[in-house]
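There is one chain below, alone, in structure tokens, taken in the form predicted alone.
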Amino acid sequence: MQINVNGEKKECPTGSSVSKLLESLDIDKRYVAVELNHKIVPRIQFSEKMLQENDSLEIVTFVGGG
């Protein structure tokens, strides 16, 4: 199926979680936040929370520093 990701068209396999996608996409879910259409998913639903044909998500990385 078809999603987007920050903008971009991605293939994704029927039946991914949010998890699912930040592991294929080799992205640590520690450091994330996910929003999946207009709607912030917490951290503790991405494995539950399954993913849509043409979904939309918004993930954003924390960078640290100082």
Given for the second form:
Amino acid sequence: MQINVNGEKKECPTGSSVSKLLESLDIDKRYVAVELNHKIVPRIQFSEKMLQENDSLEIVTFVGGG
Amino acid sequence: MEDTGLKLGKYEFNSRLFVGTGKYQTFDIMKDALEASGAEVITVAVRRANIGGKPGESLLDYIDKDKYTILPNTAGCYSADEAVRTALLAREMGISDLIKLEVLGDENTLLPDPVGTLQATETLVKEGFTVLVYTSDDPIIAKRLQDAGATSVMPAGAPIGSGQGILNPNNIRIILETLSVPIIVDAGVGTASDVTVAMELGCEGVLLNTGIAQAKDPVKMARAMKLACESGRLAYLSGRIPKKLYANASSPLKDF
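Next block, the form predicted together with its partner chain, ref. the form predicted alone:
Starting with the chain above, the whole complex follows.
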């Protein structure tokens, strides 16, 4: 199925969780926060939150800043 | 006069120098500079994670989270809503409830939008954040931010990254006299003496990034900033002599 991640269209297997998606993108789960359709997904729900067709995700992390 | 730690809500710090993690040539230089600065609080920004290609190194791999308190910022936000959203995401990272709130008004000056800053402060205080808020050196808006529940008000000495120092010490003095929350000068610091000036005025701390990160030798400059901060604080606590128009001899004026 198709989903939207950080403004880019991505394919992901049906029935993927947020956790699975992060793994498939090689993203370190410790260092990110995730919004699913403009709502924050609490970290503890990463593995149970299932993705649907056309979901929109924002995955953010900390970078250098002042 | 004995100094105490810097209290910010439920947090307390010994170092009064807060430093950023942006604009370093390498993470290694950054790490050494953070160490040399003696800072206990370091700022970071929130951005989209890189999802294409190889995962790069993470900033957080270079930061000892037991040693430093991480202060996420809302840099790059131009509305209260954006800043609140960024703060909520930062908190979700599970590191702290501290937020350095910035709501900017314009890309050229990077001056804060006072209305948006006030709105976002109110919201984030209600959400339970410890809000350290970046503002201009206008004493009136500074007071409004304190009244809205900010834990610290952080006036800019000069525009962000400009290195011009404390352009209007009079306004900083008025802010110090009018407000009771800790005042931290945030932005504009170019060199060590700028930090000292801020601390001598009675500010509780200084937050800076570019002045260290873009110096020719960031690690050495970090140490200079550390010493300047301590020096200014000590001078403030010591109580300087008043400025006088005429001379006042240091040696006895009597004849032999």
